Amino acid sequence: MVDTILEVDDLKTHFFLDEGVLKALDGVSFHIGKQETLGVIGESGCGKSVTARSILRIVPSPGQTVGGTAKLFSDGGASRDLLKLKPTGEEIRAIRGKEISMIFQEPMTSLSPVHTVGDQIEEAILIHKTQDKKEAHQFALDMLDRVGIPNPKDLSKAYPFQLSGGMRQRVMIAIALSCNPKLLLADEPTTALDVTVQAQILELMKELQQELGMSIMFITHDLGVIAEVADRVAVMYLGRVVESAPVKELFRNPLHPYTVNLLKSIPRVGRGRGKKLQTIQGTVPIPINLPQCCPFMARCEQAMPGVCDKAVPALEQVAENHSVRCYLHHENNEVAST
């Protein structure tokens, strides 16, 4: 476990609504190694963002983390279970921003509209690094320069609405990396950016990862981005990991029908005019009072009646570093619920 920075096991986060219990996460398990990038993919509503928020203990009400563990490992091998920490306690507040940072999905709504860019970066530095305001201000300017912001001294006095989408995203990265975290949770960090800016942001994150030696959990629905940045991939569907493999292995040999269909839906050069993109039929169901069967069964063309409808399949290792939650790839198709 010395080479592991975070180990999540059987993580369960539920939202208690009037309509019933919405099981946003229902047994998520994965690990992230040192200086590794884990790509987390899946459609909207599969639990990717809730996973990151659960790790940091910032799940909004009425959500509650009701089970599992999320162990953060130190360099010496000792671990702390983040899920046992009080969400508003001093211990988790000391970890947020310092050891684990997060880039939120939409910078325009995540940044404060009434505080300058410089003040928002300095806030984390004053909490975790130094109490000297002049020193914190210089740290903030250096961080803005590091993420490619021109004229950091002038732009540190600007408000988020005065910046472009790409600039705001760089500011979010500057805030997240201002205290040199061991783990960065990046939730759709390139959403709504044009292709040129997206490429710049991805290149910037890779450079800073090498420079700071940090690990990254990269959440996205863009498989092209995953191919560019990830070392391993965890495919999520309805609050569970349904397949996990090294990125090259996943693209070369996808096993779960959901992963196969995701890869088939990627636009390709040379497909030909007039040909429709392949899509996955149906939509992700709302995870309230779901039947105890394979969650993808209703949308799966390879579903096996009498097998897939009996219980939720377990996540089983089928090859080295390759696991899948599907009866098609279990040795004897036996029902084994997790």
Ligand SMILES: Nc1ncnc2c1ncn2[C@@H]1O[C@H](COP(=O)(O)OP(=O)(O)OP(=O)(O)O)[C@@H](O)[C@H]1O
The other form holds:
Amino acid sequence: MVDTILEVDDLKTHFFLDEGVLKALDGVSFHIGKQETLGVIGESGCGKSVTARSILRIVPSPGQTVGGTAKLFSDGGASRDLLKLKPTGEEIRAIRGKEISMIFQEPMTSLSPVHTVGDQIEEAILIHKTQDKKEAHQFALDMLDRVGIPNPKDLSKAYPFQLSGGMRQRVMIAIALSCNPKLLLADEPTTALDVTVQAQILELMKELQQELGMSIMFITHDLGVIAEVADRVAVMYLGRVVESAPVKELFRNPLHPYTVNLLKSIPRVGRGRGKKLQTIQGTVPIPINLPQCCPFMARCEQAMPGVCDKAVPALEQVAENHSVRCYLHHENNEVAST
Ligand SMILES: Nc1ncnc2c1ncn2[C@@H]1O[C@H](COP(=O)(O)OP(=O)(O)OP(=O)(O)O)[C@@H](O)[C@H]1O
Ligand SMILES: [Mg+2]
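Can you switch from the form predicted alone and show the form predicted in complex with this ligand instead?
Following is the full complex, with the preceding chain placed first.
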């Protein structure tokens, strides 16, 4: 198990709303290897951000993690279950930022509006890395430089609202990487950036990954980026992982009808000009009071009545490193629970 840094099993996070219980995560399972990049994809609302937040224990109210485990392994092989730690306790606070860092989807909501960006990076460094203010200051400038911020000295004196979206995203990345985390949870880290800056940032993340031996959970809508950065991919649908496989295998041989459709919806230059782009029929339902059947059934062209409507299929391994949650690929179409 020393090759694994994080193992998440049957993670359940629910939002207790007036309308009912919204099961944002209803049994998410996956693992991330040391120095591995796990790409996480899926349509809006399928639970990607809530998964990252659940691991760090920062799910906003009225959300609550109600089940599962998230084991963080240390080099010696010992593990701690993050879901057992108190969300406001010292233990998880020491892990946040130092062992596990997160780049948030919306940089404006996670940067403080009343502190300069330089102060915000320095603060993270002073908490986790060095007590020497001068050293922390220099390190902050170096980090801003590394994420491609021009003139870091001047810019470190700016407040977040004075920066463009792309600049703010880069500041977030600098903060997240400044303490050499063992695991980086990157939630759409480059979506707000133009393609050239995106390429620079992806390159920087790869460089730092090799230098620091960091593992990355890379959440994105962009399947092109996934193909570029991920070693393995987990496809999420309605609060569960429905397929996972090494990146090449997933692109070459997608099994779940949802994954097949996601991949078909990538626009390609020169392919079927003038033809309509493929989309997945229907929309992602809100996960309140969902029936106990395959959650993709209503949108699936290959749904098998009498099989798919009996119970939620399990995530089953169908080949080495390739798991899928679909009766089409399970032996004897056998019906399992969860
Ligand atoms: N604060 C909240 N209160 C209530 N429901 C929430 C809250 N945050 C998330 N949810 C619900 O949890 C589910 C998962 O949301 P999540 O933000 O994880 O999706 P996502 O996969 O990150 O989507 P996107 O690609 O749009 O970022 C959705 O149904 C969402 O409506
Ligand atoms: Mg999200």
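Residue numbers count along the first chain shown, from 1. Since we're looking at a predicted model, the values are computed, not measured. Under this definition, the rigid core comprises the largest set of C-alpha atoms superposing within 1.5 Å between the forms.
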{"item": "Cα displacement of residue 162 between these two forms reaching 2 Å, rigid core superposed", "value": "yes"}
{"item": "Yes/no, residue 146 Cα shift of 2 Å or more between these two forms with rigid core fixed", "value": "yes"}
